[in-house]
Every structure is written in structure tokens, then in C-alpha cells.
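Next comes just one chain, in C-alpha cells: the form predicted alone.
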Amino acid sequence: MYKTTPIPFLKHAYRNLTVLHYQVTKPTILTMAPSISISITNSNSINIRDFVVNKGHGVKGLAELGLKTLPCQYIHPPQERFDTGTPEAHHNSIPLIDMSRCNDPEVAEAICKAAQKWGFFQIVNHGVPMHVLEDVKDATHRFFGLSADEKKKYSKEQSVTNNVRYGTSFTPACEKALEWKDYLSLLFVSDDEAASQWPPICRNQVMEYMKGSEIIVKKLLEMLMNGLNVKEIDETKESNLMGSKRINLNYYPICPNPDLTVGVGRHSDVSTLTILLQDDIGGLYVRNTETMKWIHVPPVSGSLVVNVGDALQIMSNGKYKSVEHRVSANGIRNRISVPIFVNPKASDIIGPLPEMLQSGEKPLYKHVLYSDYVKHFFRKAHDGKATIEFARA
């Protein structure tokens, strides 16, 4: 359906390009389907970095070559990578609310148990118009089938602004191995802002996706406040819950040896609540606290992922449940995903809500600035549940 565009300067300027290339002793045989005629399959190849990062062709332009084994980049350890045989990774999985009956308690009691237990919970009729979500997805692809210079316009390098941001991986600068994914960042300041800076090809229907989620995301706030005790959300609170939002489009190409790298490692999300939409494909593992295995999160037509951050777990003095997750690369099909973060603005305090400490709870967590939180999570690599000992009393 997607088609993509070959990268024309390679003919010649790939003759002068130098990259390690690594030899994987027992590579997985995958068929796939380059868009370009160049193939690397000896040591004589290109500076994966500069390629990737610099350059701004993305992990994307890296698999449209035709690659036959993972570069040594992308290699994760052993203890990083996907073991998905084991038999609770696709025979158990996260609640699937129906919201269609939204003020009935029982549907505001699951809503708070899933997010006490799992911190992960999928949502189906919940009022964004199916329509909305193709076209989101429609849109992500367009996005990334642009050329790489349109899209290292974006680049924190050339972007006009530091609130649209195209990249890939996470950090890279940190990373011993990156992942094998592309983004493109936009945080939501205006609609004038959004409809000047955003990406032209996708930004109508990114902003469709987010305004049509904004009732539903309301609705579950006053739920979880609910669930806590919180009988009335004033000015403080609603900019500490959701204050601020940021959506990405992200992509992840067809990988020669996904069962060596990953697509998003193991980490928690710094929001408030993250409300995931993902195509069919699937890839998405949430880690069980109980057993602490990884669970797959099957795709489900037209419903929506929802899980509690970092800021909940804070706000709520622990009661809500920040779990972390990760996304596998794939072999077979490019996947997208398209996450909306509920988050505080950047200049709230955050800290367990008054109502969390009024039966002489002890707090767990310090106020902290939620710009200072954030800035610890992207100064490194994905570390698992390690971000949240920032706050920690």
C-alpha cells in the first residue's frame, strides 16, 4: 500500500562510505523486500551513525538498503532481547474495557483496578470516530515515506522549533545499542503554533486524532480522582494531570534480525496517563509486576491502549502502578504506533496529592519539578523503572 522512494545519491556517493558490519553466527532467514537496488552484505559498507543520525535517513533508510544481518549497532544483549515463546507471552494479557457505558460504576471500578494491578488497560468504544484513527495511521506512514531531507527539516538540528522534533532511536548520544525505530515528536503549545510548524502531511489529521481523544481522556482522569478520593479537580490539579501534551508518530521498519535488537527498550513513561494507538501488527509487551514476565498486548480493531506514567504513579502516592513496557522489532511488516502523553506542564510541581496523605500515609515521594523529572528520563538510555527513583522520599 505504502511505497517508497529510493535514495538517488547513494549511486555515487556510496563507493566512498566506510561501515563496520557485523556477522551474526546464526542469522535469521527473512525475505524483505527493498525498496532500493543496493544490498550490503560485506564490510565495505556505510557509517552507520552518521547515516542513520546525522544524515537523517533514519533506522528507516538503514533497512530500505537491503540489509541480509543486524549492524553491530543495533545488537542488544542478551538480557535485552525478546524470548516471545514463552507461553504467558500470548496467553495472558492486559483488561479490555468497554467504554461505551462510561458512568456506569462498574466500568469506573475496572478502569482503577487495571490501573492499581497492571498499570495497562485497552479501551474499545470509546468515542474517537474509527475514520480518525486510519487517518492518523494513514498520516504516519506519509510522514515517514517522505525523502530524508524533508524530514531532517525536523531534525533537532534544523527544526525552527524545539516542540516538533524528528529523530530516531532514543537517545542516541547515550545508547551502547540503539533501537530499531524512527519518531517524529510534536508538542502541543497552539493551534497556531501547530498549524505553522507541524508537518504539512500529517498535521491535520494528527490533530484531529488528538482533539478527538481529549473527552475520553477527561473522562478517565475523573475516574482514576475518583478512585483516590479526589472529589474535585481545581486549576492546580487539572494543569498537574494534564497540563501539557505531547503525541509522536513512530515507525518501525522491517528488521533482518529482530530477535537481536529491539524496537523500545524496557522503560515507563514520564506522563500522566499515555493513550496508544497501534496498527495490527503488534510488538507491544507490558511487564506483569506479579510474575514479572512480559505480556504481549494483542491489536485490537478500533480500541485504544491506555497506561498510567510515572506522574500518576507519583501523584497517586504509588496507588497507580507506572509498569514498565517495550516494543519488539519486526521481520515480517513495518509497524507504527501513535501515542498521545497526558503530561503536567513542564513548570508544575508534582508530588502525592494532598488527598493521598490525609490518613497519615507516609509520602513515597518528594515534589519535584516536572521539567527537571523529564530531563533525567532523556538524558540516558532506557533503564526499566529506574527514572522513578528521581523522586523517591
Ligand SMILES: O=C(O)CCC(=O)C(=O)O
Contents of the next structure:
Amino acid sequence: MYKTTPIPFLKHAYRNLTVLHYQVTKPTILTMAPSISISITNSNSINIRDFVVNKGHGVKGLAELGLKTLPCQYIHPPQERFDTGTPEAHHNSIPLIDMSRCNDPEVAEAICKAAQKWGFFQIVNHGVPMHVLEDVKDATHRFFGLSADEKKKYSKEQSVTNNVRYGTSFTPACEKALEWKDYLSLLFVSDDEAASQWPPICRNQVMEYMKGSEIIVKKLLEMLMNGLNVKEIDETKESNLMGSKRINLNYYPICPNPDLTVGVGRHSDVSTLTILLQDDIGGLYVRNTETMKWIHVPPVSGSLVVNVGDALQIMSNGKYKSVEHRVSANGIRNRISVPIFVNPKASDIIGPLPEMLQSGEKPLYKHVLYSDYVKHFFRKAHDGKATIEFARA
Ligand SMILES: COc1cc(/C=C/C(=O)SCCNC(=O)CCNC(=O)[C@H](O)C(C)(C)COP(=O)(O)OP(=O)(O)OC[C@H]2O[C@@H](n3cnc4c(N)ncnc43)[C@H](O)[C@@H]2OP(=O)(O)O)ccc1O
Ligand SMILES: O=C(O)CCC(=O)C(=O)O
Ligand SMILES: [Fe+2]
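What I would like now is the form predicted in complex with this ligand, since the data block earlier showed the form predicted alone; can you produce it?
Entire complex below, previous chain first.
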């Protein structure tokens, strides 16, 4: 890698139009992804959005240019940046729950309490084999190790199906500041579709992870329903709770100025439950809804992070909380995470469960078509807890 001098030169205050100018000392070839090189001379410039979003290099391709400074398109306003200065005391973190005694009422109680207070908890001894977790992490690194051209085959523009999507940031077209993350999003429709459409480099490992987590997902939802006095999960409820699954592979490359940007901005998930596998790097922060402070979710080897999504907050009429969370960028190591979003079916209508309203409780949410709800989420930049207002009664 050759040496470059001052990067970037910020042309305009606003990001969409900004062109990043490089000044490069001799020689003028920057080596990037294995098979690609860009020739940059003193007069050359590249358009960041075009390079990252349209050309499919992603933020990983950008990071691999050897930037010394964060491009202005990624600079977030001060109030959205991470102040890692005063972390909450260690005891005040999300619960870590041992699922090996999953028929013990105390375990069920701990889960329901965590879903009410934190909306987040971690589980160990969950029954998903360790090699399945390791394999899907390796597969994630393999997918993002592909060339930009290979990955771009799965982009919105080129993918033969809407159910497979490679992208970067969250909604680049709507965002004032981009997020420092690339992703591959896989909506599970059927074994056959996954076998023919998911990228061969990771599909078996993702399938194993998805199938391997089915038992614990069911168990968690049963416990949570029990806590709402829902004794039987009939066909409709089963569809509302776990009628569809989406698995995202997230990649957060090393960032030149992690303090100025975010990996993922403040949001709540639109799922029923999310089961998240993170590696050992750390960077996920959860809002403590009582103090409003951000709490770090420490990586625990072999654990899975579980969080309540908006669909479950709506169905439980607000009893279980889908809590705001966000991810920092990292200046030293690349990070990956693999969430499984367990959702209602797109065609389901969701609202507070009848059991929640039996005793005269007022419905906090109206009934909404789930696909309308998700489209609303995907139509805007991350905006914290605002999404759920779409379903407010
Ligand atoms: C990426 O960064 C993220 C992602 C998240 C995700 C958190 C979740 O909770 S995901 C769980 C979402 N639930 C489901 O997927 C349920 C089942 N699926 C559906 O209901 C449908 O697939 C659909 C989501 C409603 C989309 O249906 P379709 O009619 O096929 O419409 P499209 O044209 O494909 O999409 C509409 C609109 O949304 C954008 N979009 C769709 N899928 C994704 C995706 N996986 N990632 C990002 N954006 C997506 C798409 O761009 C379309 O907008 P256009 O403007 O392009 O038309 C949390 C945090 C993150 O940082
Ligand atoms: O990477 C993480 O730890 C969390 C990512 C996340 O919140 C999401 O994909 O919805
Ligand atoms: Fe999330």
C-alpha cells in the first residue's frame, strides 16, 4: 500500500453532493480489493456515494482504500455520536440468563422480567451448537471477502429476487449521514428458494444457524406468551409471532475516525424477537429506558443476544418493550454480527392480543398490516423509537 497525504478535503458542508478529493504523493496507484486498483492522480477525485453504494464496494471497499480520515458523508451530528466516557456500572447491564433449566419457572420469570424492563437479554446454554455459531461467523467473513462485483450480484439492482439483498448503511437514499456498515439480508421463504438463491459461499451455514435456533426461539416465545396469560399458541398467533424470518449478515469494517460516525444508528427492530450473534469485538449499546443512558452489551463467548421487536411490543400492548439500540464503529478491528429477525408474516394484521384487552386495558396500538409497518420502517433513516408511532391508536 502506498502512502497518501491529507484525506479528505471537505468540499461542501452537505454530504450528498460532496466529492472527496484525494491528494496522493507518488506513486499514484492505490491497491484496493484484491482484483481492483484505482488510479488516482492529484487532479482525480471519487464520488463516495457512487463508489460505496452504486458500485457495490461498500464501506469495506472504502476502508480498504487506506483512508486516514473519515469521509464527510459519514460524519454524524454530535448528539448521535458515541460518548464512551462514562459507562454505567457493570452490575447495571442487561441480564444474562442460563437456558439449561429452561423448564424452571424462575427462568421463565427472568425472561419475562427482562423483556419488560430491558427489552434485551443474553442467553447461554441455548442449545444452538457452538460449531454452528462459529461456522456462520466464518461464512459471514467469507461473504464480505468476495470482490465488489461478486457481492453486487446480490444488490437491489442486480439480485434476481427481492429476498436477497446486499447493501450498505441502512437507507442510503434517505440518510443525511451514512452508517459505517455493509450487510447481506436474506428473507427465508423456503428451503428450495434458499438453496437456489442465497449466496453459495454462506447459505448452508446460515441455514444451519436459522434451523438450529428454531427450538430456542419457540421456547422463548412460549415463555413470553405465558407471561401475558396466553396459554395456547394457535395457528394465527404462531404466524403473528414467527411467520417469517430474515437473517442479516452485518459487517463493520475498521473505521478511521470511529468517534465521528456510527455503525448503526438508534433504532428498534421491527421484528417480534431478534436473536443476535455477535463476535468478540463489542460495540452494541442498548438504551436503559429508566436512566436513558446507553449500556454496552458485552460479548459473552457462546451467548446469543435476544431482543424484543416492535411487533411484540404492539402485540403485548406495550408490556414487553422494543428498546432503542445502536452500534459504534471500531477503529482497530473489523466486527461482524448475525441477527435473525423473527417476524409476523408480511400479510398478517397485527395489533394488541385479545388477552391483553380482556380486563378492560385500553389498546395502545391499532391493527396494522405487517408489510405496511415494515415498509414504513425501510422508507426513512434510523430514527430511534419513532417507527412505532405508525401503529399508535
Ligand atoms: C439494513 O440495516 C438494518 C436492518 C434492520 C432490520 C431490522 C428488522 O427488524 S428486519 C425484519 C423485517 N421484517 C421482514 O422482513 C418481514 C418479512 N418481509 C416483508 O414483509 C417484506 O420483505 C418487506 C420488508 C415488506 C418488503 O417487501 P417488498 O414488497 O418485496 O418490498 P421491497 O421493494 O423489497 O422493499 C420495500 C422498501 O424497503 C427496502 N428494503 C426491503 N428490504 C430491505 C432490507 N432487507 N434491508 C434494507 N432495506 C430493505 C427497500 O429498499 C424498499 O425501498 P425502496 O425505496 O428501495 O423501494 C435493522 C437495522 C439495520 O441497520
Ligand atoms: O450489530 C449489532 O450488534 C446489532 C445490529 C442491529 O441492531 C440490527 O441489525 O438490527
Ligand atoms: Fe437492531
